[in-house]
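We begin with a single chain expressed as structure tokens, specifically the form predicted alone.
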Amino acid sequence: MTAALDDIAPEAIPQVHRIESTDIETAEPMVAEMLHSVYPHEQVYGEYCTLHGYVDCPPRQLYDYLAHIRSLEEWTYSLRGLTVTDTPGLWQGYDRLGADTEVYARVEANPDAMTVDYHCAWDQGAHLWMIYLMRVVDAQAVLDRPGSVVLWTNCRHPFYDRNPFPAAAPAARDGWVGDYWDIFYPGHLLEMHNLKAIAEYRHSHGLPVTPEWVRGA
């Protein structure tokens, strides 16, 4: 029977630590070294921006709300005016953070895993490189209480540091979406609070969590 990692010599990947190669006495100080009372901002938020939150709303209803792309006009801070384009699945709207900045977006949702990924970009719709990865988890399974846990991650694509389509930018706009990366976490946390407040209000008042206008009706 083939054993785990039989195809790789241990000295080839010394950075892999398993109990077979690194005993507990050796591993404990290694783990302790990874813990700090203070973490540099770049270390925490440099390459990824991840946040999470609890929403007192049934997970399937919350997933359904997020899976409709027009929900972004309600719970995001500045994305507005989404309308369908001639390209199937592609929507165009405006990000009010930037002067007359067009945003293009499509949603990829998986009802079985309750994942909702928004693929977006400023200025053009040919390359949607700003990807917002979201997952709705049944809070009963992970917190032993009704409701939902929302997990949300953004990855720092290289285009955040340089605009790949400068000719498409509106003349009146001074900045670029990447200029906001350092405040992505608090900015997205504000939006997470919006999502929580909206979904919880509708659910607690017997309203459809996804209103008809969001469904496109």
Second form
There are 2 protein chains.
Amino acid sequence: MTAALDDIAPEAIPQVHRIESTDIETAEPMVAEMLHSVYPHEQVYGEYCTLHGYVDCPPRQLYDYLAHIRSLEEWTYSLRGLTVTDTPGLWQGYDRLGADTEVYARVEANPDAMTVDYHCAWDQGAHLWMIYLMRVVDAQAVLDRPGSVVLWTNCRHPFYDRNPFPAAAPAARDGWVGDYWDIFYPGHLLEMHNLKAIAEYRHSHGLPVTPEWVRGA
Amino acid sequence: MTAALDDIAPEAIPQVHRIESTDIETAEPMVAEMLHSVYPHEQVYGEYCTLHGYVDCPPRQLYDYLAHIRSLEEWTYSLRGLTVTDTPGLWQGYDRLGADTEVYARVEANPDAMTVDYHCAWDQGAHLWMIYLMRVVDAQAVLDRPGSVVLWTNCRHPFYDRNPFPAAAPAARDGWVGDYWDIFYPGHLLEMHNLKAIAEYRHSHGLPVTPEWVRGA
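Beyond the form predicted alone, can we have the form predicted together with another copy of the chain?
Let's see the whole complex now, leading with the same chain.
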């Protein structure tokens, strides 16, 4: 086997379109058919919800801020009061969107790829299934300008549709985090704007992007 | 300074909305205003183009495949004939979409974050400004099912709108890679389907997801 797809008979994967088998004249209408002037909300944000943002702040500084989990208390709308737990790396706080709602969270950050993943859950810390996948990219490389591009993706885990741990929910609360899935795009956009405003203010005023209280603990 | 945003006067960042200053009743209509039943192509894919795909193939194997740059010769529509150059890590091949069009490319992959970035350019290898940002995510974690989620983002670098090295273009070619930006979404979707079909076929048939010829060289 010395060349592309030598191990697969072409008729076994008819849905594969490569220039050798599907010439440009054939591919063009296929591509045109997938192109639309508008796309429904459900198609764009139904199963995955990705936001992109430009932030006029050096990427390493923005990454460092995000990688400190307490930054969430600043730029998110309602996640507050994070304190360490007895489990290394696991924090406990509150989502003030829900009455008496505890949030558990840990961060997995990679300084080389500048990925920052927040693994979270409402009510319990044993299974952190709400995963916020973020990445900081050097805008000089991808947009030819100083600053950062922030990518932020959530995937629609089935637990958004059914609370897997109903016994852990506080009695006073009648909602569930998954009730908000349909407004994740605008809700996260509001938070992306928070992140942008806070980081840009600090960077442009010579303040540390990551304040001591976020770094400390 | 011991608490959130202690270093910034609230009136300096009026665009920041947090539950303390913008209560839920006030935030709800703001969020509702950003929510639409349809979104124009330009808003969704104008400056950034992100695709998401589910692939029924273990994430480590899919990452390994993508991290080998010659996999591009299989799942892309028209990138072919990659060979090593005298510059370590830099490959040279052809984009058969354009007449006599050379492509230069290198891959930056991070096995811990499972990011795979292809840094590419048409015609010259000195400035690789076309950056394909990909990431493989464990679908068990984010979707509660085996397999992989693939995230793929391109950012609209200004060179898409104007060829920065016109002298390097072959005489026979009248187009430019940026002419395709408006069809990146459907074009990349076709390629995402290729990737899915190839990886799923190999995984389900017990074949190595990364064949020897892709791994070798």
